[in-house]
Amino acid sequence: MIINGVTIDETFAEAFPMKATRLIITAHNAKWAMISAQAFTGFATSVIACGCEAGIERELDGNETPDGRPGVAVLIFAMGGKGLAKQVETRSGQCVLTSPTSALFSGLDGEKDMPLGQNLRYFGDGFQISKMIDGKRYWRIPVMDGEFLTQEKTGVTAAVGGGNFLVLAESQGQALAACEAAIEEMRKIPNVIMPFPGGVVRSGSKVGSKYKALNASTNDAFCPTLKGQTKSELPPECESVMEIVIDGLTKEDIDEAMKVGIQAVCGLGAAQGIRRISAGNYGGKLGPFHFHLQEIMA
């Protein structure tokens, strides 16, 4: 398959099951809602070392939030419900409770519930109070700028992590420009995040390593400086590869995000140095969800 001079490899990306929730962070204005959301989603690029994967889904108007204030929807993913709950509690306490004028709400009705403000309320040292609204409990926790309002619980749902595609280009600048174009379009798709910095990862990994302590290492087949030292997947003209990783609430959400992202890359085409689109294929070892590039783009 060739689109605008760009070859779409006959391969698939592998992804794995995760657990996820959506949270809504609001504040006095959009600036402070975003500051809190950025703090909450920091150091959350990969479960390999961060314990979770998180990102900003979108900004919200006051008519979309529980308290009528500007807000930000964030998605957070982990390998299991217990790990997800721990990450949500820690990040909420350190990054939202601490952020001026913030409030925190559930943005998802899931298969199960887990604590959101249920344990954060103890910071109120006995001065916290609760109120039931439409069958849901909220906590008002006294803080120095007034009160921190938080919903007691949030929903947890099954999700998918690790959808991806690789952009193979003639130069580093061309690969980055293509990925930036892809991310701009992918961020319009609901229910997905691209958790790496700016949505792009340059240190794509493979499963396993020559070092026993590591379960992942550099994807040498796609490293341009190793063409003569390893079994390279790169043609001579490709000097840079970048990857976009996608987490989504469903497989279909990731399908759609990958489609619009690859379309954006191919829109630049061979004339802008884009040679191929490939994916992280590990022979089925990584996960049960397979995203076949040519099927997605058919």
The other form holds:
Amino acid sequence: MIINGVTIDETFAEAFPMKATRLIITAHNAKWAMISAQAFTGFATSVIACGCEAGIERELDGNETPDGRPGVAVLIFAMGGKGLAKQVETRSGQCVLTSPTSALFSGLDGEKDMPLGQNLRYFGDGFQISKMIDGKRYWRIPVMDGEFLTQEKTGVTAAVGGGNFLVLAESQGQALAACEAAIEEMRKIPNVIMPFPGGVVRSGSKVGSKYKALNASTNDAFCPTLKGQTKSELPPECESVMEIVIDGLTKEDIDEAMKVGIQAVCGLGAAQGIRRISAGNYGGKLGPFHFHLQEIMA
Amino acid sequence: MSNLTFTLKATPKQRIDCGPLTPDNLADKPLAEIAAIELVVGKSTVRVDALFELAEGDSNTIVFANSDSKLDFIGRNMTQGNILVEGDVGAYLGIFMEGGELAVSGNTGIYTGCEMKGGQIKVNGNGGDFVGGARPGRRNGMTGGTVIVTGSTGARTGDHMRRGQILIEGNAGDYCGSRMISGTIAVLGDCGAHLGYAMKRGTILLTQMPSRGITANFNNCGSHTLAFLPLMFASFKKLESEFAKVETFSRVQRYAGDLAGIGMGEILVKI
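Having seen the form predicted alone, please provide the structure of the form predicted together with its partner chain.
Let's see the whole complex now, leading with the same chain.
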């Protein structure tokens, strides 16, 4: 398959089941809601070492948030419910509770609940106040700038993590420009995040390493400087590869995000130095979710 | 289909326990069986059809017509459905209620919503003493649900109240929120003496400073913008009540008390 001179490889991205929740962070204004959300989603690019993958889904205006203030919706994914609960608790406690004027709400009614402010309330040292409003429990925790308001629980849902595609370009600048164009379009899709810095990862990994202590190492088949040293997947004219990783609440959400992302990349086309779109997989034996590039773009 | 209707034949001389006449108890019962139910009246029992004219209808919505202040325990233990009362009712309206809706067009006696757990009671008149309270000797009053009183309430509104909300469009009597454990009482009018007496936790929300002021057992914590208030007012919007029309506010003067006890309750007054 070739779109605007860009070859779409006959391959697939391989993704895994995860657990996820959506949180809504509000604040006195959009600036501080974003600051709090950025802190919450910091160091959350990959479950390999971060314990979770998190990102900003979108900004919300006052009529979309529970307390009528500007807010930000964030999605956070982990490999299991326990790990997710731990990450939500520590990040909420250190990054949202601490953030001036913030409030924290559940943004998802999942199959199950997990604690949100349920344990954060103890920071109130006995001065915390519970309020049941419309069947949901909230905690009012006294803090130095007033009160921190948080919902007691948030929903947990089954989700999918690790959808991806690779952009093979003639130069580093062209790969980056293509990925930026893709991310701009993909951020318009609900229920997905691209957890790496700016949505783009330049150090894609393969499973395993020559070093026993490491579970993952550089994806040498797509490293342009190794074209003459390893079994390379790259054509001679390709000088840079970047990857976009997508986590979504459902497989369909990731399908849609990959489609608009690849469309944006192909929109630049061969004329802008984009040669191929490929994807990362492990032979189809590890992850139950397969995203076939040509099927998505058909 | 019309509603199952009980029309009181005459003003009763003794108090009548109407607790068995709920949508839960009457579901799928033929009219003859309902007519034969024995209600406790004073120290004896009397058949339903000796006290009420019955009109067959959907038992999920029960109407008490020509009601009287001697009809006690209406809606006892109800978990679903509707009860509409045309006139006044007696004591213990909606006691132990867990769900459904109960509406009264007149005034209620003592202990309206006593120890209720859920559902909604709307009194389109005045509530008696101990609205949402606990029975004598019991430690928990209402633990959930909503009581709306369009008129005023008597003394000790929310006595021992643990959860839920009592919304009073008129005035609250003396000792409003007494021994309150948690939950919310909101009052659009004035409050009587000893507001929040022995209150442990919970919130009394007022749109105006009570004419008698705040008692010395509550300390002024200053003026604040509280983020939970817009959420609470948003939840009021779906109610058929004056509270749905209250313009949302979050600026309040906060008083903490009762400091004669643990002092974790609060009176919030709109500023």
